[in-house]
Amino acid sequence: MTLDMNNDWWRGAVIYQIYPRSYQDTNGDGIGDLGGITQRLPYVASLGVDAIWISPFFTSPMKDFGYDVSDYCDVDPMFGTLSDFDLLVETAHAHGVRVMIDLVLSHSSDQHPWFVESRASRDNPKADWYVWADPKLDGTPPTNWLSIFGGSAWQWDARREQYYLHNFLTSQPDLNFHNPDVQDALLDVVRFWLERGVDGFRLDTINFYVHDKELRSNPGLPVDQRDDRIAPRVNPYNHQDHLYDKNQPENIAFLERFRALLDEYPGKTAVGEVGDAQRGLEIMGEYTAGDNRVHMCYSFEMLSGKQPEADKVAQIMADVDDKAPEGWACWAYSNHDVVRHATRWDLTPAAQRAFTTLMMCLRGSVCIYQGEELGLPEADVAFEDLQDPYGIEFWPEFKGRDGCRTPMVWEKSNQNGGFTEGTPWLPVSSEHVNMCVAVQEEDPGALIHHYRRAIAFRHAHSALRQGDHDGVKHTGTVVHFQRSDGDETLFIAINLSGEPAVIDAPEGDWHQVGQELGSAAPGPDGKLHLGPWQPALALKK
């Protein structure tokens, strides 16, 4: 296989997220590694995806499992070496799969040499590389900003007798993007990986890069306006309107510098993670507008706790059309930070198929998370087995992210599902082992085959990959819309309900497609009679 040389390959792409600690272990230490990803690339390619996104594998003390970087330009030994990464890229490209990596630019580890130097004094060359501030007169932090991981976003440092900002763990100090030297250093990191052949980046917490230079405190949020999509309900982070600790207008200038660098390397792309419950779609619209910022933004609208019914899906897509008319979304139901959607939405196998079909038909690009194609539910991880500091902090009301991060299951040959010959860093769910890849490959009716068919259906129609839509609507429990690109127009209707539904067939001359996805044909009365969770897919003649 060869790579598609279209520079706009990202538009409508299907991206497969790999959490490297949990994908495949090759050396028996119980932790997945880059060699394991390389070993499993034939499987990844068999799904038909366009690219993989690999969560952080950089050198790190692993306080937040790689999202606390101590060397941006090297591989942590637990994952392998730079040579292992080079082989991974080469092998992926040979299989027609592009490689995107997760860049954590908003903050580093407190063990990064930059921070070690910065905290040493107030007058060293990197003294202003992080966000430092004097206390208030009474010794309290300079603002009321809160950390997503709980408590104040400010940590006292006795060396400088100042506070430093950390939007996440205290061991993850925020870099100061108001300093142009910091921006230059981070863009050098981007260039380092572009030179190694990566095809793009997932930008972690893209809207957290820049803080309010005046250090103004956030206003409070009334109870009825609080939203738990970004932080769990029990976290007081939700009690603020985050006007000043993130989402600052100066961020646009940095993103334009970032995009200009990417454009020096044809065919490279970026998807930004927008972590904001109040203005997420507006920010997505700002960050993806035109052709000089990021290509796509990863939105939280489909990562909600409640299963989106037909009216909600229609509203989300209408909001995108309204708030991000020039933008390009990247949709996901699951990732390494949220409860797996099979459990979060309490989906039956038929419902999982319907939502998969829907995702592959929506305007935008798509991220699917490892194991999602198997329909894996959230794993139950006992408190004594927890690794995630987030879950340990808020247990038991919030159990953290370990339940979605347990190892991938490949076969039933051992209790670890073929992930490792050692002791896995998180226990492998026995329920997952019975849903492993090898078992599903042998079952023609298994979910994995539906994912392959749905991805192939998307790739077969340019209208689904890159076309416009006529506005997503709903009739009762049925979502319906048309997608068009050039001479191709597709009609899509999906019943997001466990009960039958009837809607009018589209006007004009159409023929049924997508029979492999269970597509319904119009009845003799000219209407579409949809069974529970059934789609109707038609191509205009």
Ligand code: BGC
Given for the second form:
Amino acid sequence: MTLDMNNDWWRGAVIYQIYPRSYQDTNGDGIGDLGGITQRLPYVASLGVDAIWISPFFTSPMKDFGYDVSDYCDVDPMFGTLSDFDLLVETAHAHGVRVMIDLVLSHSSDQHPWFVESRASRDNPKADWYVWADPKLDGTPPTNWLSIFGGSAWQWDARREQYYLHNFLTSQPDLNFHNPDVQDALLDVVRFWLERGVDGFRLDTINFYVHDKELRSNPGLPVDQRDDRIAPRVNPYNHQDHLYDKNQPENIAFLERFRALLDEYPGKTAVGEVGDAQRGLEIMGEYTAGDNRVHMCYSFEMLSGKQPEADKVAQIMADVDDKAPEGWACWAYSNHDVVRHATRWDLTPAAQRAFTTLMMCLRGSVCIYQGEELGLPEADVAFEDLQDPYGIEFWPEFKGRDGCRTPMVWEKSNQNGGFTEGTPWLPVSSEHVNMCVAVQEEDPGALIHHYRRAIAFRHAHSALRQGDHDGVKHTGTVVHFQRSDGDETLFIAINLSGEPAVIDAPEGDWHQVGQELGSAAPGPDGKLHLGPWQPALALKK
Ligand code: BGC
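Alternative state: the form predicted together with ligand BGC, after the form predicted on its own:
First the chain shown before, then all remaining chains and molecules of the complex.
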């Protein structure tokens, strides 16, 4: 397999997210490593994906499992070395798979030398590299801003007798993007990895980079306007309208500097994670408008809540058209932060197939999360096995993110599913072991084959990869729309329900495609009679 040399390869790409701690352990320490990813690349390539996104593997005290970086330009020893990373990239490319890495620029670890220096005094050269502020007269924090992981977003530091800002853990201080030296240092990190041959970046919490310089407090939100898309319902973070702690206009200038650097290296891409319950799609539109900011924004629309019904899917598409008309979304149903969608949406195997087909027909790029191709449910992790500080803080109302981070399952013969010879850092779910890769490869009816077929279907049609969409509507439980690119127009209808449904066939001359995905043909009455969870896919003649 060779790499697609088109510089626009990211448009409509299928990106496979790997959480490195949990993919494959090769040294028996119970934690996955870069060597393990390299070993599994033939499998990844066999799915037909365009790229992998690897969650952080940089040097880190692992308080937030790598999202707290203490050296942006090295590999944490538990994951391997820079040479292991080089081999991974070389092997991926030889298999026709591009490599995207996860840059956590908004904050560092408190162990990063920049922060160690910054907190030492009020007048050292890095004194202004993080967000420091004096207390109010009464000693309380300068604003009402909250940390997503619980409590105030301000932590007192006795050395400087000041507070510093942290949107996540207290051990994840926020870098001060108002300081151009900070921006320069972070862009040097970006260049370091571009020079090493990465194909792109997932930018963690891209809308948190810049805070309000005037340190204004956020307004509160009335109860009926609270939205738990970004944080669980029991988190008071949802009680505020985040006007000032993130989403600041100065961020655009930084993104333009970032993009100018990326464009020095042809064919590179970036997807920004936008976490905002109130204005996520507007920010997506703003950050992906034109061709001088980021290429894609990662959307939260389908990462929370109950199973979206046909009307909801049509509404999301209409909202994207409305709020981000020039934008390019990147869709995901599951990731390392949310309950796996098989469980969150309570999907039967047939329903999982329907949602996979839908995903591969959506306008935008898509991310699938390791194990999603096996239909893994959320694993049950007992309180005593919890690792995630977020879950420990909000237990038992919110159990944190360990249930979607348990190890990938490869074989049935090994009690750890082939993940490790040692003791896994999170227990392997016994329910998962029965759904492992080896078992599904042998079963022609298994979900993994449907993922391969749906991905191949997307790749076979430029209309699906890069085309426009039109007429996104729902008729009862069926969502339907057309995608077109040049001479190719496809009609897509998917019944998002366990009951049969009937809709009118599209007008004009069409022929049925996607039989391998269970596509229905029009009946003698000219209508489309869709079985439960059945799609109808047709190509315009
Ligand atoms: C990542 C999380 C992480 C947080 C702080 C996110 O949105 O996906 O896993 O805890 O950023 O870096």
